[in-house]
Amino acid sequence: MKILGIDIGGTGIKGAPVELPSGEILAEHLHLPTPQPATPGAVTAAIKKMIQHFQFSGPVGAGFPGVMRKGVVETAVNLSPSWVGKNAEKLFKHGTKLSFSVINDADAAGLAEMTYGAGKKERGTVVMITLGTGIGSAVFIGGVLVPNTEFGHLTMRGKDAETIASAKAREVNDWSWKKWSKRVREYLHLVDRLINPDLIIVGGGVSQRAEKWLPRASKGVKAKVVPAKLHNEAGIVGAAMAGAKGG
């Protein structure tokens, strides 16, 4: 079964066709800049462009950076606030004339890592943390997803944690890997104390360079901490998995 998986982020939108159940990405993914402002109409237009690029006509799954409840957007911190209350699934279906399923973006990445990646054999409590424009989270208990956790918005130093420990925060502040890793370590300790997981999987584009920062960032964390195996493509594969269920 071929599904188009799309990962919507605050900075970029990327997607590729995925073969299921193998999880194989069938073409080099396309990366488009997230429109600014990232309104429903502008994001839908970018998704249409992606569908046209791949000449795709089957079911589509999308990961969205916010809380999703039955296709309706409840939060959109890194996109336009005009998303709140909108039914993303209906908007995308209407705009593309294709079958669409929308899931929280970190939940999508977590599904992919639990099925094909670093969490494949773990049946305890697993937390997936994605470090990108913001911080996303996904929690699994016995392999079952607890949807819409938003641990990127935990309070850290009196602020939203993602403003201090996200990959974007490192870039904006021009922090060295060493300096940034100390903030990520503080964040991982916070997550570890709150949830007491067996495994923490850290994903996002920075997971491709985990050797530069993760050993320092995971120091003293009781849970086992590992980088995502699917790296920045986990969101695409997980979105396709959601598309398969919905489509």
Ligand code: BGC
Second form
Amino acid sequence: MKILGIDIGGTGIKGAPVELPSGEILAEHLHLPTPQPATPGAVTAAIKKMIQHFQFSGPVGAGFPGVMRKGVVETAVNLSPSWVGKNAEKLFKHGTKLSFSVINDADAAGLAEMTYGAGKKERGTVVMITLGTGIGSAVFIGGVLVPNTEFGHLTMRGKDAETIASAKAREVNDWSWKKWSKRVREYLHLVDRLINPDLIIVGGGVSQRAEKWLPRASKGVKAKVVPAKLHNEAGIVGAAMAGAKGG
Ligand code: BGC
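So that was the form predicted on its own. Now I'd like the form predicted in complex with beta-D-glucopyranose (BGC), please.
All chains and molecules follow, beginning with the one already shown.
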């Protein structure tokens, strides 16, 4: 079964056709910059472009950077606020004439890691944390997803944690890996104390360079901490998995 997986982020929109159940990415992914402002109309236009690029016709799954309930956007901190209350699934469906299923982006990445990556066969409490424009989270208990956890917005140093520990925060502030990793460490300790997971999987583009910062960032964390195996592609593969379930 071939599904188009699309990972909608605050900075980029990435997509590729994925074969399921193997989880294999069938073509080099396409990366489009997220339109600014990222309004529903502008994001739908980018998604249309993505579908045209792959000349795709079939079911599509998308990961969206906000709380998603039955296709409806409840929060969209890193996109245009005009998304709130919109039915993303319906909007994309009407715009493309294809069937769509939309879930939270970090939940999508977590699903892929639990099936094909670092969380495979893990049956305890697993937390996936994605470090990108924002911080996303996905929680699995006995392999079952608890959706929309939003640990990126925990309070740390009196602030929204993603504003100090996301990958974007490192870039914006021009912090060294060392300086940033101390903030990530504080954040991972916070998550560790909150839910006491058995495993924390850290993903996002920065997981590709985990050796630069993860050993320091995971120091003293009780849970086992590992980088994502699918790195930044977890979001695409997980979105495709959601797409396979229909919309
Ligand atoms: C959003 C989450 C999302 C994360 C990563 C946060 O700002 O609230 O829903 O998963 O960014 O994109």
